[in-house]
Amino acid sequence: MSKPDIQPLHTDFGARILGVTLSGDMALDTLDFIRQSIEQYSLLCFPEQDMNDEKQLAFTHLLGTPEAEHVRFGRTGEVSYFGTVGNIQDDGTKADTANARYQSGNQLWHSDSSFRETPSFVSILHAYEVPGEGGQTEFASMRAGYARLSDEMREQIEPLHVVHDYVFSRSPIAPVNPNHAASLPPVMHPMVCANPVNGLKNYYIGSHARSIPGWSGIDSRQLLDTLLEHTTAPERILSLAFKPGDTVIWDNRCILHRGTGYDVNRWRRRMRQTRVVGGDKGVIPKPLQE
């Protein structure tokens, strides 16, 4: 392939590709750059892509097992992979307010799936329609954060796990259906992770992060949030503005990332969105005993 011209975004992380044309069929050196560019680099933006969504779920196949939309499978058994993110409906018409109320759970720092015995890989994140003010998404680097640390934070936080759970973090913003609460039961994942490729470190937090075991509440609650704090510094944000036409692939294993608010009756926002399983290349789950 022809060499692709890579912008950094953040000092932290992030890359914006040009010279990349995603779908599902992409020569092996390609798909083998983008690999080592989650990797490296555990975000990148791709603009201009002529994306729909059977070529989305075709790309989304070439990086592994496509991941079945929590809410839709919870509620009613169906499998879907899509989930739109945004104040319209399949049908072009803008959703009500209580899918409002639902989706500003987003705005909570977080990372996708991890409230699930297998958590995502990544997210791939298109965008069709985008607010002409606010609305933004902002990320940050549980990889960076770690590197931060000092060393005796760094041996705290080894050993322990964390208990996810959605009900915990989503029951706050709006009613979870009993349906899909009771799919998704707590699961305990490590505190800290290494990537299995270039074995750098991070710690595995977000809005799901429920408590410690072995420890008090007031105790989680304090490392959770001041791991959370270290995190999403203002000066460790990357903070992107979508347009029409860019496609974003972001690595749940280190990344968090939270929506900003906009003006729904003002505006419209379109996004359509897959996963990627983890597999062997997320955290691994420990069986919760509470």
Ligand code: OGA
The other form holds:
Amino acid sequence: MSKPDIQPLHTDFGARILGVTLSGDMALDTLDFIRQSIEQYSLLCFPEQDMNDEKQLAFTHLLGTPEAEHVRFGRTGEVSYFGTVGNIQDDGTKADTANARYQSGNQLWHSDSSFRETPSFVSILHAYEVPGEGGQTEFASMRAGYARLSDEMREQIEPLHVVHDYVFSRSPIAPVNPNHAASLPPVMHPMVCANPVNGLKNYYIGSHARSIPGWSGIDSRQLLDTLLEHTTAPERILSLAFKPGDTVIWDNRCILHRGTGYDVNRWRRRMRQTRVVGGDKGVIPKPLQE
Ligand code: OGA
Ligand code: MN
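Okay, that one was the form predicted on its own. Can I see the form predicted in complex with the ligand too?
Complete assembly follows, chain above in first position.
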């Protein structure tokens, strides 16, 4: 492997990597480099990738087990590994605004699939078409947020668990299809987890975080909101304006993200997303049963 060029994107996390071509057929040392870089930087942007769905899925397999996209699976039972981010449908036409409303749930800070028993390890998002204005994706690090907490606060949150619930987070935006809702009962995760490779800790929250078992609703809300504000202070945010050809990988175990919106009537935005299931490579501590 010729040495890739690593350009940090933010003091807290994130790097642009030049000199790597992503595919389903990559040298082991390059893959190792990517895995280590995920642990270290939490977000990697690979510009100018010549991507297609087949290549993206094959590359996804190299990082672990692809995650079945939950919306289609929940509604129809059909397994598909791609999520479409943006306003373009499979036939290439623009979706109606109801879909845009549905996707506005992505404009709340979240970690992908935190509402699943085994959440996503990484998400892989490739940009094909992007708006001329707006449509950035913002990221913030719960690891960097944890590092900035007082000792007292760290002690307070260490023993806690958090209930994550998709129906809770999405119902205020648009009704969740009943089959989809039934497929996603609330789950519980530890509030604090440690990266299995470097031991760095973070808390694990976001829009799907509903409550803290044993705490009153109002106290739960207050702590979850305080931690979210602490994580996503303006100077802590990395705002990415994707360019067509960018493939971005982020570590959902410690990164929150959100879409920022754009004029869906004016612009086309087409991005394809795959995810890798947590577990042996994702190594999120096993959730307790509620
Ligand atoms: C995602 C996501 C938001 C956006 O890709 O998982 O939440 O609009 N994206 O970029
Ligand atoms: Mn997302």
